[in-house]
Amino acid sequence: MKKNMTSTKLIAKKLAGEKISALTAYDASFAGVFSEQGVDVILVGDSLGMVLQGHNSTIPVTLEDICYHTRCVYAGNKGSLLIADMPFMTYSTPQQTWDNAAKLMQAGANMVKLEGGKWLLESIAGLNERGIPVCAHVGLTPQSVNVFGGYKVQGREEEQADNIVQESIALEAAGAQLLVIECVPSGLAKRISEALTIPVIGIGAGVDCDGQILVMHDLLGISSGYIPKFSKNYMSLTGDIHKATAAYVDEVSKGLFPGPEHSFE
């Protein structure tokens, strides 16, 4: 792969019309095989909540879990773009952002992922100001799990898809330079990657997305419980990590993944 990948490199990849492959990681190994196959980006989730601690969602995981998982990423990573995720409740002012955002950077990270809307505007103005590269999350956000009454898609009556496609573009105007939207409608996770510039992630949100993510252990059909309709287990087509790993990036690279099955409309 190309090493060193960066938002201008992503955002180019966009402008080419070439497709952007992330997954999630949480340890030096995975990190290592998932570079060397050539994923783009590498996201530090705060899915390590579910799929390493047990939870039954994302909000018990801490500001320290999500470094300490980080410094492990970046030592194994061979190019891709790292991202770690901001926990509940670690930017609910701009100064805590602030402060918060740059512990994560100085454990390894190219970039920061906050779920949210509008009230995060200046909070991503702030963090751009002082060097520190923000990934919105719109659509279902997990960590608002207990606001929305569980994992439900998102936006498919016109006033929330359009009130979703709003903050998608004040986030891009207040300095998002990477969006992951989540558990949408297609139609509408196409209207809002025609409607920005820069990259759209999408995860359960159709094939029409600049890029896809999908948390590791979906990949690799090791989820235990509830398997969301969105995934898609690569490891059972492969038997092998690295090739579940490269099958991924090309299925992606090529259109092919999520298919109709892996989306909502």
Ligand code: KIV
Second form
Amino acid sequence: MKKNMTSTKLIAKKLAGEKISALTAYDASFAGVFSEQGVDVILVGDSLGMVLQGHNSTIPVTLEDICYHTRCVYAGNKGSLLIADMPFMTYSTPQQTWDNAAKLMQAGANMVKLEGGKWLLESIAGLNERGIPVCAHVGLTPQSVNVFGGYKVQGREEEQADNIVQESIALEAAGAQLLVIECVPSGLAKRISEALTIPVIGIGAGVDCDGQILVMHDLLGISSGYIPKFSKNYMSLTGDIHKATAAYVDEVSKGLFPGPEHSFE
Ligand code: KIV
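In place of the form predicted on its own, the structure of the form predicted in complex with the ligand is requested.
Next comes the full complex, and the chain you just saw is listed first.
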């Protein structure tokens, strides 16, 4: 179904209490299937460093990698909003951010995603002024895995939780049009979703976000090694990629995914 999703339509979905579905994709074929099955947002995530390239983190991913996969996804996409990740250290200064984000937009992205909090405010405001919409990413930000000392749930302590709330509010005020929140307690994600006007898309953040995102390899049960608690294998339930995608969209829209077993309290 071609629906030409936009950030304005995503905000309208939030206002109407309709849940947003999002998946990662890295090529034209999967982008075609996901958009046809009604997935609102496709992310060309730097998770490709792990699920496509076989690294143990997202840190080796380059801007050229994301540009290449964004071009592939753009070619197959039939109307989902296309977000491209800015890789590790490609947005460390405002000018570098603007130059590199322009390349992702020229590759076909509708929006770019950056991991981090208050240190990004000038870069985000400048992206908006230059016509580039932004999705911010808070909570467990995988590019900072070496600072966190592992892939750990964030915001369990009150002070850290308050800090994530304040940073989310500041990111929206700077012009972010979407927020991804990863691996935080469900109550904290609910608090942030209620505090913000922009849609909040969760992964490992409970059912009370405005939408959900999954890495496509987790949806299809083809991730090797560690399977995150927040993932759900829809392929084993349906046996078919189209049906697995449709079941995910349906469960997200009805608030059936994620369940408590996929969430952190
Ligand atoms: O890179 C990625 O796939 C992501 C999602 C997990 C949100 O950032």
